[in-house]
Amino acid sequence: MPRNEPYRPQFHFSPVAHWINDPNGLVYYKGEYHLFYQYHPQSTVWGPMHWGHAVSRDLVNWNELPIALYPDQHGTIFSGSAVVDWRNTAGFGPQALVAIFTHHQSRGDTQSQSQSLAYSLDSGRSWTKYAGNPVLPPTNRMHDFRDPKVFWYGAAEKGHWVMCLAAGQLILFYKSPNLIDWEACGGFGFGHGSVEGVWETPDLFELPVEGRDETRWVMLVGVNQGAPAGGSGQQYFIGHFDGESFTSQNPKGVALWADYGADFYAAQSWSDVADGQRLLIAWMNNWVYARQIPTGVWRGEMTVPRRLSLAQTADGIRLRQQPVAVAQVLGLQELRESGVIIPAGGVFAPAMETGSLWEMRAEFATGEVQRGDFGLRLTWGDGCIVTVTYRDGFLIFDRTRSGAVGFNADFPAAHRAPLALDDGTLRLQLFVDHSSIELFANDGLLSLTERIFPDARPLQISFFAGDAPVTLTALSLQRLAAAQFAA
């Protein structure tokens, strides 16, 4: 279907029409990736939330679905997860997809939020909801109660569902059999990481630290403000779980933050991916200005799936995301080049093929010691430009000038990153959509994910050195098509 709208994104998940927000609901299951998302259905902005759902084989091309989920006497439909239950053990029927998320009512100046479910049986096309909805309560100890995220611990006959629940500035852990009755059993916060803002969509998972023995539980939750580049990130702990809470193994005041650009959050892993990969997608916006981006009929969008690992550094274990191949699936023509010597004061402009989507690899060498700045620029005709700058251990994003920012006055910013060089190269591989950019440093451990509203004119990529030389080792430079989106 045609997607030429101004801004519509080529190869990143964005609805037909209307808003959306949180991913939902991720699971995998014969052979197609479900993604589920809050969706308003009436308007392009925020209000009465439903579950949308698209599916896709290859994590690039998405089919758009019906609406999965309603509204109904319980409330809206807040966020959540889905698993698969391979042993009934809910009694919905055998491979049920179930849903686990919350029902939201707001009374006057007063709101109460409950756990409840739902499940499938035709692969996710149809849902019924459980008639003994919910079954967590609300709690009239806590505003915020929500966000289920839910999976199965421990071995296949002798574990237990385990489901993570944002609460204010904690996460709550409860246990259970079946999906049905749950058992609080641990919690996990008090005052570690960034505690600024409201804590949101929790994940949990475990994942192997590479070249090691061994393996540590990421625990994911989205802040709703403070985060470095302002309003809502995404944060990270690194720890240990046992089933019944999570101890994170960093000091109680470390923030460790998923992504350092402006516009990632509510990130969510899938469950149930047949070879164990631990694959990753967030909401690509920023509750700043969510509801004020200049998109037409739709408004919100989500990022290029990651694959996350752990890697050892010299700072302690770090997530390392690194997006799926989407080259591989959308690549045309590629350019190629090595061994640029860009003088101080210079400039490389390659020559580059006309076109607006581009997939991006550049490696810079600085020599023993790094004497000056140096980066790249992308411009679009005459005044849009956004300029990426590798300077004194910091690696910044400057959209300033990036085509329409008037709509809110934090938009147009520079966003820093600290970054440490890898024995003085600098490794950079960018994903440039209509409307936004991923960029990641150093083999996916530091990215930095930015919404940008240049003009429609093709892209010209150029790469600068400061006051001293820069080796451009390396450069690819990837034509992309436009992803297949269907509805």
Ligand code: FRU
Second form
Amino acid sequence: MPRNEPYRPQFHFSPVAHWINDPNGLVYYKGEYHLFYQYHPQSTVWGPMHWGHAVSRDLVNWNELPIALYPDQHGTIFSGSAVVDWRNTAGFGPQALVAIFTHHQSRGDTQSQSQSLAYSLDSGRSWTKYAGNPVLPPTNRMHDFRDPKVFWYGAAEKGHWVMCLAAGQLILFYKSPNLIDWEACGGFGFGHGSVEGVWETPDLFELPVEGRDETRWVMLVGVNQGAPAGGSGQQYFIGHFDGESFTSQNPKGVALWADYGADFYAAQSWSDVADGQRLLIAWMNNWVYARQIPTGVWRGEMTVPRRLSLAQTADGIRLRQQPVAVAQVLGLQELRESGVIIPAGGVFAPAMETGSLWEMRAEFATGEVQRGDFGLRLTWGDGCIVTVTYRDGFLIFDRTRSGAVGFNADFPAAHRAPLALDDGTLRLQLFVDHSSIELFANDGLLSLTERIFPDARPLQISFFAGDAPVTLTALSLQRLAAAQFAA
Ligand code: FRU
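Please move on to the form predicted in complex with this ligand, as the form predicted on its own is already shown.
Below is the whole assembly, all chains and molecules, this chain first.
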């Protein structure tokens, strides 16, 4: 199927047609990264949810497969996770893939949510719902009771399954020997972090701290409202988990954000990845305008997957996100420059082949004391412009004139992320696809993910200096080929 409609992403996953939101059921098994997702197969707006399905062997090229989970008598299929049940604890069969998801039912003004299982014995190609569903029935006390994230905690023989569940502004923990019988054990929230919106789609995992003989647990929580760029966004907590409950080491009123752009939500990590890597992907959208973005037969796409680690910074331990090596798979011509001095008020425009898909890496040196502003400008034709500016301790992504912006009043905006430049150096890595930009600063310590809808015209990149000169110490501009999306 040709994928050449306006705004169609060429190296980000999108479905051939119809609506998607959250990534679900991320699990690695026998060489394949499974990506399930919230899917409405009859419409380009949200509705009765199914789990759509795609697989990839390299996290760049994707193969869309038939729908995995359909609504049934217990409700529609909301978000959740998947694991490989290596020791057959549930008794579904050897090496069953087990999906743990929310069954959702609307009843007039109220809703009922319960947690259920399905399993596959053929690498996710066909699924059987567990006959005893739901395994966690709805409760009258909790209107929001959803998005189970399940993982194995502890040693192979002595550990147990853990389920994290979003309930209003709490994350509840349950434990189980077999994925079927669950016992409530702890909770986290109680005023920690951002509490402006409802909490959704939790994730929890342990990571080593770079350069230290220590680990920390990272809890990711989607917050629908109140994110730095407005609307939905992704906060995280660093702390400890003892198998039953999580304790945050962030000060209570402080929210840490995994991304400062407007379009990074419901982030989830893959289970069972060989060699213990932690890989994350998010829905590249925002509930404020998700139903209105001006794409055609499909609506919704995912970010580039990112490899996670923990860095010790002056402010404390922080999440580092490094995109998978897209250019290794799709890289075409590369242009390199170094030592380009841009005078105050000046512009540097590298001579490059036109093309619309790019990865860019740039390093700017401002001297010890950063004075003026500087940055880069992306221009499609003469009318669509995105600027990325470093000014007064903030990285600012401005999409007010980025093309089609009028579909929602909140879309055209400039979003700011705080970023200290310790030695006056700013390193940027940027991916430009047909309707998105992902920006990583200082080796992934900051990320900013944004949808844009520019005209399909050749893209020009230029760099500018404001009141003071800046040196572009290193620049790499690499054209990318389109990924393959078999369907
Ligand atoms: C998050 C979310 C989840 C829910 C799903 C429904 O974007 O609201 O909490 O399970 O989407 O599609």
